[in-house]
Each structure stands twice: as structure tokens, then as C-alpha cells.
Amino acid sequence: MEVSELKHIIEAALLATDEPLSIKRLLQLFPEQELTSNDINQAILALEADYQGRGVELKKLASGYRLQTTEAMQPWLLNMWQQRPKKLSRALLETLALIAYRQPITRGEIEEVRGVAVSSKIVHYLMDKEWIRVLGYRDVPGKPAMLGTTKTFLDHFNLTSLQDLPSLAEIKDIETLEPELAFETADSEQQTQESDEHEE
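Coordinates for the sequence above, one chain, the form predicted in complex with another copy of the chain:
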């Protein structure tokens, strides 16, 4: 089979399915041809080049390849639609961030860091979206579920792996604190300043 034909079949397959397709799945297109992953890779590369500079791009994600519109197209496309996509609340994003960076994590541990209860609505929403799932149960009283993210989450956020997530900020070292010196003076100063302000 010629590369161009291979490329056209793969392109049709990518456009005919909504979910990303892995090399393994793409090989299923050709049960009777003796093709290797390498052949598929070649065609993928050629296809990627074809889409260069257009409104659609070939993207590699956690569960495979997907053809998707580029970000530059979004403002144009929005003109055509009535509804704008929903925003995600801060509570939801913080919960998701903790699950993504700290998995496997229990609900209790999320609450510990955030300082507030995690609403069931948020957990249900994330489960329903299949962005998170139960990885197992911790062997402590109450057997709390340990949560983790899924490939669907990575696919949705345009990521190939969890390593593509931005890195977490550093924790500053508490040891550098010099208690006696730092606070006493600073505190009383700040305080007077503050109370002046409030007396207006």
C-alpha cells in the first residue's frame, strides 16, 4: 500500500471517530496488510505536515491521536454558536488540581489542604465527566476511596501525560524563619498602621 493511501485511510478514521485513536487501534484498520507501527507512524507524520498552517491540527494525546480545530479558530467558531462553554468554578478546579497532582488522594485529604468540605456535587461532576475515578480504597477506618485522574481528563485538557501539567510551586522553607526578630516589630508597626486606617 502506498503511503498516500495509508494516510488517507488514517485521516478518514481519525475524522470518523470522536475519541483519540492509538497506533494500536489504527492498525486495526488494516487486518490483512502486514503493517507495523512504524508504517502508521510514517503516515501520521505525513498527515501532521499536511495539516500544518490550517485551521485543524493533528494532536497527540494520552490515549492516541486526534484531529482538532486550532485555538485560533475558536473566536470564529463562537460566532456561529449561541451557547458559550461553561466555566469551571474555582472549587472544582482546586479539587481537580489536588486530584491530578496528589493522586491517589482521598476526599478527606483534599479537604485538609483546601480547608473546606468538598461538595459531593463536584465529585459527581468530575466522575460523570470521567475526568476522575476511584483507584482503590485506603486501608484505614471507613475505607475511603482514593481518587485519581483518567486518560479522558488528559485528552480533554490537550495533554499527553500528567508530566505535561505545569509544575507545582516550591514550598518555602520554614527553617529560614527567625521568629524573635521577624514578627514582634513588624507586627506592632503593621498593626498601628492598620488601626489608623480604620479609624477614618
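Switch from the form predicted in complex with another copy of the chain, shown above, to the form predicted on its own and output its structure.
Chain alone follows, minus partners and molecules.
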């Protein structure tokens, strides 16, 4: 199969799904063809070149590749929606940042750093979004769960790995993370986040 044809099929597959596609998943598109990972990689490189300098890019993420709009296009695209994306509450943002930077971390350790109790709603919300998961249990009395981030977290925030997070030295205040961590959410989700802030 010619690289150009392979490239078009991969492009169509990426457009047909909201999820990032790994090389393994892309190979499954061609059960009758004797293709290798190298063939898929060549087509991906060709696609990446095609999208250079455009409003759409082929982005490599933790779970695979995804076609998405470039960051430079976001100010214009926001004009398409009457309701602007809402931001994470400060309490939720601080909790998520601590998990991302200090994982594995227990709820008690998060509370020790923040100086306030962590609302169960925040932990459940982050787990429902599949941004965090239980990595294991600390070998101390009570066996507290150790929390860490997931590939879904990396994919959502446009990261290939945790190494892509800005260094703590670059972050002077938690507010500086908000532009990166903004996302669209239902009103009910926002209300949950706001009630968490009032609890704390």
C-alpha cells in the first residue's frame, strides 16, 4: 500500500474518533495488509508534515495520536460557543496539581500540604473523569490509598508524559496553571466544585 493511501486512511480514522489512537490500534485498521509499525510511523510523519503551519495539528499524546486544533486557534474558536469554558475550582485544581506532581500521594498527605480537608466530592469527581486512580495502598496503619494520574489525564491536558508538566520552579502561583487546565463542564459539575470550595 502506498504511503499516500495509508496516510489518508489513518487521517480518516483519527477524524472518526475522539480518542487518541496508538500505533497498535492503527495497525488493526489493516488486517489484510502486511503492514508494520514502521509503515504506520512513516504515514504519521507524512501527516505531521501536511499539517505544519495550519490550524489543525497531529498531536502525539500518552495514549497515541490525535488530530486537534492548534492552541493559536483557541481564541477564535471560543467565539463559536455562547458559554465560555469554565475553570476548575481552586480547591480541585490544587488537589489535582498535588497528585500530578507528588504521586503517589495519599489523601492525608494532600490535606497536610493544603492545610484543609480534601472533600470526597473532589476525589470522586477526579476519579469519575478518569484523571486519577488508586496506585496502591501505603503500608501504614489504615492502609491509605495512594493516588496518581492516568493516561486520560495526560491526554486531556495535551501531555505525552508527566515530564511535559511545567517545572515547579516555573509555577509561582497555582493561578498560572488555570489557562492550561480550563475545560468545558456542565453546570451541575461547576456547582459541585463550588460547593467543595464552600466546604473548605
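In this text, rigid core is short for the largest set of C-alphas that superpose within 1.5 Å between two forms. Numbering follows the first chain given and starts at 1. Remember, it's a predicted structure, so these values are computed and weren't measured experimentally.
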Core-aligned, does Gln52 move its Cα 2 Å or more between the two forms? yes
